[in-house]
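Single chain ahead, by itself, as structure tokens, in the form predicted on its own.
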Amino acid sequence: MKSDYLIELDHVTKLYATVIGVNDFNAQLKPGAYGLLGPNGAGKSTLLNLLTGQLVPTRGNVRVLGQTPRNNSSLMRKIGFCPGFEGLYAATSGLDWVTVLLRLQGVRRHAARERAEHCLAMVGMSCAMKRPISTYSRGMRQRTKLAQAIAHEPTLLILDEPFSGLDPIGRAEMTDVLNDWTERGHSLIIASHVLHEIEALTDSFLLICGGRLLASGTASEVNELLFDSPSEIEVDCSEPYRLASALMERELAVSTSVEPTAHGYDTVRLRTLRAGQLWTQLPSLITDNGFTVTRVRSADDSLQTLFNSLLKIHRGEK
């Protein structure tokens, strides 16, 4: 069945006895790159296993590239999967392992060998590809898993915590490989609990907690949802105590504190429950009182704070 969507999740729930892995999950994703974000235990791996057909939903329907993934060998040829677990044969070399997996995809022996060498070189394994996997560091194993995932040129690449175990140089190199992958028109789903890993690849993401979808879209779109949500803001001001007092009098802040700085203007750190109202009234408050302000910064400029704020909203916290 032809579909315009890369992935369709229709009220998907996955139960492990009395434990909920994924809870009434709905999403329709068009081809592109997406980050699946959430803390450990949020349900990321369960969702990826549903997409690759390793798990069957307890309730609801999963479709990938218009097809049901369970026991679908033709669909699996279009998907590359880099799992979070090791799953490597210690006595085999990385080159032989990737070659064998390509052979299982129906690639001829010589072509499989050449393709395996090329993909291992792409991920920085040129010098170690003929060594036994038992001698590899964790980062080298991650690189090898990525090589096997992209070797058959899948339409969709699914990665579960692919940067785990990589040093900063390795992370940068893998980011370059994945950016090149998406620039060539391939789709990508990457699961991680580290937000800056996703920011380097895409600004489209799904944030999950407790198996539920908290938010989806770009960082700016989700920030619009948070415009009137609790927020922490810093203001560098010439008269920080008067500013703090004015904010409290207008009930624009629920708490304030003043922190000295080395550049002459102390910082007012405030917490507000109505960020939108504060941003609207702050310019006139500064002008009317003759304050000199050199910097205003919202912690919500980063995805990390956005992530934390959404989790608080999900838990009903202020």
Second form
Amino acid sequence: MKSDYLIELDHVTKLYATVIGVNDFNAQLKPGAYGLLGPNGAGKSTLLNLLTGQLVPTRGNVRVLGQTPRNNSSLMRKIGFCPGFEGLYAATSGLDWVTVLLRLQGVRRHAARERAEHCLAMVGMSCAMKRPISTYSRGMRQRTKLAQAIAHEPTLLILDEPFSGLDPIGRAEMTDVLNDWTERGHSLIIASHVLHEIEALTDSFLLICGGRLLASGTASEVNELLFDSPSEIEVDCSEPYRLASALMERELAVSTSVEPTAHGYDTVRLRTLRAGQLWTQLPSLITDNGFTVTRVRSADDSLQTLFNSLLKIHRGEK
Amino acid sequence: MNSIMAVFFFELKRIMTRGRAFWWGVVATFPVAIMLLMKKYVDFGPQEAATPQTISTVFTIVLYFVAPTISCMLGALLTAAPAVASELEQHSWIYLAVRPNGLFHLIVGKYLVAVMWTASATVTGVIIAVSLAAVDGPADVTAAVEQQQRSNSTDAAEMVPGIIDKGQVTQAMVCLSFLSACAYSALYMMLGTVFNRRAMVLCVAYTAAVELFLGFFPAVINRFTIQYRLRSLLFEWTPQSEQFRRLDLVDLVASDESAFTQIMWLMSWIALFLAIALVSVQVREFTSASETDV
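The form predicted together with the partner chain, contrasted with the form predicted on its own above:
What follows is the whole complex; the chain from before opens it.
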């Protein structure tokens, strides 16, 4: 069945006994590159397993390139998958492994060998491809995994935490390969719990937590959504009690506390329900009162907190 | 076929390790060692039972029990039983599962490797065991015939065919070993796929309870075992086992149907076992993600 959509998820729910992996997930994605962003345990791997047909949804329908993925061999020719875990054969060389996986795509022996060599070279594995995988570093393994996923030139490439364990140079190289991939018009879905890893590859995000799709859109759209969300902020100030008082007076904070620090000024820890308003008014409040501020930072900049905020918005809580 | 052969040769290369070579040697040596020990230490004595035919019957029956039965079971257990479980445990399953018909090719390819590994080890053991341990050669024949005459047999010449015919026994045992390797590999492949979490333990338990206990149980239930069919073929293909065959009890644990019928039964079992394994991997949800990694 022909479809304009890369992926269609229609009220997809996946249960593992009483544990919810994916919860009433709806999405329709056109061909392109997407980042699937969520903290650990958010349901990213379950979603990817549903997309690759390894799992059957408990409820709802999954369609990839217009087809149901489960036991669909014609669809599997169009999908390249790089899982989050390693699962490589230690005693086998990267070249032999990629070759055999290519042969499972129906490619003839010699052609598979040549193609495998080309793809391994493309990911920077020219020198090590004939060595046993047990001698590879973590980064080399990740690159070998990527090579097997792109070797058969799939229409859709699905990557689960591809940057995991890579050093900065490895990350940059991997990003280059993937950017090149998307520039050639191929589709990409990349799952990660690190925002900046995905930002380097795509501007389209799906934010998932607790098995639910919390938000989707571009980075600026997501930032806008988060702009006025509740958050905690820390300010190191010369007059912490006066600052706390001023914030409460202007109703910019719902609670404040002063925490002494060993060096420098004490810290005002505040909780606000209107972060956007606070960020707008804080500079004038500081200058008007003649405070000296040495540091301002979000106290809850972890991705999990961000997702908790989104989850609350999703539930209609404040 | 290209994909099956790809898995076959890849897996064949993977099992060429020192550890696997050691176990191949163990499987091949087992029948040789047992038969040599039997030849050296089992005393058939001067009693009436120690006729050349008795000796060859005992040799044939014991060789059948150690080679096409125990060696093949052991070989298949080592190769076929963990085929699926090992892929799941080391998380390599997913790479094959996302290939077109990847799991079908994996199961069939690994099955062929298990058959080849098991059959080659057992056949090697059979050939060496028959060469080294069988009662044979002019001296042995003469001694056996003389012994037969001393035991007041009416026609010593009639007993001579009872002496091991190496070619015939080897041929029969090689065929039985190959069929046994095919059948047990399919059985263990099925059990290992359906019950992948405790594959080895379950295969051993099944073998002991069904193949070795029920298979020898004098009731209709034994007809549903691989052992029953292999044993029936043994009696069909080896005249040496004739003396044993005449025992009343044996009628209950072996069939007198033709060899073709027995082979068809075995082929049906193999097809059924592999079909169950293949359906199982298509229907079930195997994911390599760790439990916390939802």
